[in-house]
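Let's start with one chain on its own, the form predicted on its own, as structure tokens.
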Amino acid sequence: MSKKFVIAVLEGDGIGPEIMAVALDVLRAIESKSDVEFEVQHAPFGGKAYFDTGDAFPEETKAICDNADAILKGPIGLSFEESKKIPVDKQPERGALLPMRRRYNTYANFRPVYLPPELAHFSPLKPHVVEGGIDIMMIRELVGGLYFGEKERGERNGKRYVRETLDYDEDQICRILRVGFDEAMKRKKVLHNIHKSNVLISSVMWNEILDEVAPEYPEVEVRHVIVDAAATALVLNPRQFDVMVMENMFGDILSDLAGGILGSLGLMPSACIGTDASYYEPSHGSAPDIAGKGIANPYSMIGSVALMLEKSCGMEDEAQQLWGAMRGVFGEGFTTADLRDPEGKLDPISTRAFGDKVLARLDG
């Protein structure tokens, strides 16, 4: 008998239709050669999911994901117009994508920064920096910090005033930690931690909490780098760093900026792995400019359902098929409109050329 697994599929805004459905095509092909059954469940989710229900995430969405084996997520965002059309605090990512990691409790963020030799001619950095490829594995704690402490607007002596605090605890951090130590363990057993210990009083604890954990793991040499300085390292070194852990702010920058150093953030699919629950999505935004054109870079989406297939299946195999036809696609020499082609002689191909072209390649 076949394994069944459950996928809450939420489309989300933009782009996010156009290149999940690319990506559910590329999951019905690793079900026709598994022996695994995936049903899809569809639940809405984001900007669309408020003004056609009046929330950003609705009870509907939150019991499909709840009965979930995972969660595959589309990107999420409104035009800056558009966004005013919603209260501040409904809007998606406050309104769904925060409220979704606190449910789930999805605390480790994987965020492959990779770029094979048949792919480093998209990086704008010279030839030298990128040559032999780029294989980072960023781990970002994604439910504290300054992005989930308490926040307080008003006026005081007649002028306006914000607080917002940055907020861990020693379980929060030990937690993340370990995740980067076994992430380590796994590949060259070197941790970089991404700290700001010298300004930062939530670094020095950070720093003092890592220094208590890494004894278990006698064979990972950690090097510590201060956030500004890894973010400079990041563009004239990239080759130098395997593992990278860091905190939420510093990890929502800094693989932005890795992003960049790929050539776009279309790249860059990402794992966000919890206690209750885990969810899949690309570590781009929506898109709404070039949505409906059928020119976005679906291998994020598409790299995203491989590592739902690694981290949530169990089907290491096919992940590692999936990636290597994704390869394959740009190793032939396509691309699309949203990556660097220096010296202007490739015709960018679709969203769904792409798709086709990575289904071929599972066939061959």
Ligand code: NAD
Given for the second form:
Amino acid sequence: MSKKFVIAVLEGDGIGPEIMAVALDVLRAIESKSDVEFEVQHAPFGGKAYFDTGDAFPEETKAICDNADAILKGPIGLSFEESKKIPVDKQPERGALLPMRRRYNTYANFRPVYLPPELAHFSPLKPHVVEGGIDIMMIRELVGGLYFGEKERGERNGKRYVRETLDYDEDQICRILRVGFDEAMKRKKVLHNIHKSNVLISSVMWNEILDEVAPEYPEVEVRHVIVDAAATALVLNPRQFDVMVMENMFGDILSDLAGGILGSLGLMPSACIGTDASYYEPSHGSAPDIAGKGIANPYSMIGSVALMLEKSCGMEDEAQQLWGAMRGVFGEGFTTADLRDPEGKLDPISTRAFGDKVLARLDG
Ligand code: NAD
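Given the form predicted on its own above, I would also like to look at the protein as it appears in the form predicted together with the named molecule.
Let's see the whole complex now, leading with the same chain.
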């Protein structure tokens, strides 16, 4: 009897439906080649869900996600102007994304930053900087810190004020550091710890806890880098990094920077692993500037499917087939419009055409 996985599918906003449609075709192709069945259950989530139902994370969606084996999520969010039509606390990130992270305690966010040597021309960095490619695993703490601490705004002495708190307890820090060390053990046994202990006492405590955890991993070399210096180093010499671990906001910002050095956020998939459920999403947003044009890069969404196959379905071989198929399409000289083409030799294709080429490679 074939094994069945129930997958909650949240297509999201903007380019979400376009890249999700392609990713689901790819998932079906994997299903047809294996003895696994995927039962896909669609559910509304994000800005469109708010406009349709009055809730960016409706109860119906919670029930579907609660019962799923994994959640596949497209990007959500509205343009700056559109978001003003929704009360601040109901806007897609605050009204749906953060509550989902909290609900499933998805504390470990894996963001692979990968460009093989043969695709290094996609990077806007100089060839000698990216010669040999880029291969970093960024690990971001996802349910603590400034994004989840208490918030308050009000008025004092006739002036508006705002206060947001950066909150971590030692268990939260310890468990994400262990994720970082475990990942380093699987790779080059070097862990870059990104912090800001020269200013933030939260980083001082983070580093103290790291010193307590490190003896459990005597083979791993820890290198400490202050977050602002890490931003510079990622641009000047990204190849010095292998596994990087960091708190929530540092990871949010540095991983977008990482998309920049790859050449596009469209190359950034991610896995959000929780104690109660896991979900898989592109690292980027809903790209309102290109939504509806059929030109979005689906690599981030298909890559999120690959991460789901690996981490939630135990299908490592199939995940590798997906990565290989996507890189094969790029290797043939096809790109989507977001990627750089320094010599004007590449052939920009649509979201759908990219997906079809991936499907053809899976069939072949
Ligand atoms: P964005 O990540 O949506 O887009 C930044 C730039 O990258 C744009 O030029 C966009 O066209 C490009 N881009 C992103 N993904 C691409 C892809 N797959 N293919 C080709 N180009 C791609 O950032 P933004 O414009 O600042 O945010 C838009 C909305 O997304 C906002 O409402 C924001 O809050 C939301 N957002 C959601 C998530 C999420 O769902 N996890 C993450 C980040 C931002």
